[in-house]
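Heads up, the chain below is alone and in the form predicted on its own; it's given as structure tokens.
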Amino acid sequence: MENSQHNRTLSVDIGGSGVKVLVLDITGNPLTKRSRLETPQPAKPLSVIHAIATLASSQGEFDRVSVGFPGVVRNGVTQTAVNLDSDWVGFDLAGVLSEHLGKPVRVINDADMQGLGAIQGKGVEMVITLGTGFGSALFVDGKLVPNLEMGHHLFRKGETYEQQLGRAALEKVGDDKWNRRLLKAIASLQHLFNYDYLYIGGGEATRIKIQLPKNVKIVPNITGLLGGITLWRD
């Protein structure tokens, strides 16, 4: 699409406890406040378009959708949603979408688009994402290595990274174990990865008590809409 003063996007968040929606100017600016509701349950496909047309009809006028979805996106179609519906497999996400807005729509993971709104574009850098569930992003120079799933990974204790910090170990385990966790967790990727920073996103971000490593740093939750930007920067 030809990049014009007048490209306004719809940037979207779909997350397993709510789908978030703001709009972005060319510049990836917002250009209204950002609008929530709760992730429908059971969280089946239909549900959630509905939602997002619904939180999409207050935010005035765009002309194209950019979607952060939680689980492999490849062309459009979600391929996993461990924390929403099994519907979701094979769903085509960025057609059905359009067909109900009227508007063209790209879909990526939401950690992807999520480090697409943090990153300096240097270096090896990577992302979580601490929510319902733990999402993940890598990138070297700027360009994503796609459908990294670190979540689902084996970490410590026979259990995966999203087993031991997702919402539900947060909730069982509380703050203190739950950070001390997570600092295991952020030694084991930079081991991993050796990326040269790190950045921490989701709605559980904020229940960070630790003394983070000087390469890593907590980005506000809206970052996650504001990457929506760089899906129409081709």
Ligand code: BGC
Contents of the next structure:
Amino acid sequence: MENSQHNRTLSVDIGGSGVKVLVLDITGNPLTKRSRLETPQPAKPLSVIHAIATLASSQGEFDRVSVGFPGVVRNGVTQTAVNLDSDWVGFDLAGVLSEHLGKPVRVINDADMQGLGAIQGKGVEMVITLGTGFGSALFVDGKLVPNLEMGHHLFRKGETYEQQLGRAALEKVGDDKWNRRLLKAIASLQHLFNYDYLYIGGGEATRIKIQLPKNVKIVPNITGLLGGITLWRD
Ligand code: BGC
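How about the form predicted together with beta-D-glucopyranose (BGC), since we already have the form predicted on its own?
After this comes the whole thing, all chains and molecules, with the earlier chain placed first.
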């Protein structure tokens, strides 16, 4: 497909603290510099959509849009949004954003999108993201098991993975304790999923100081946006 139609994908990563965008070419390489705005507070659907539209207007031309959303997404409709606002429950993000931008829009979970940019496509691959929340994604031979929500499952001491390892916990207990918890979480996930590889992304992955097992790799946060190209490969 050498014509210019559908060559440029605006990739959007909606996070609990920042909304980030950049434009990808047909092979998934970035064509623009990433731009970011603080996530509006309260993070209601229309405020976030306005932030995306503002960011989009600084990115030049694009033909279609991929969005990573921090909650469960089914057919473009957001079903949960623990770190944003309850107005997102049952919101047609793909439809409403498409009307605003005048382009086709596809939406998936943010950790799923991060994973699509990180995996190699062989064996059992797992992805976790460390940011405001705790994201998780699972792939078998490159095929996504959508909307895995490990973050809200019980981890230890009566708390979930997100309660123990999300940004609020990191700020509360500090780097050392958070790093020790992370090592326990990695062991627990290995035990449960027997993954071949685990990738760790998200804004707080830079705070990791522990020696990681050989099959665990840190991926840059921009991977969350680079995964956007895969939403249009069907
Ligand atoms: C949400 C997940 C999301 C993760 C990271 C969690 O609170 O439930 O869907 O992937 O945060 O943003």
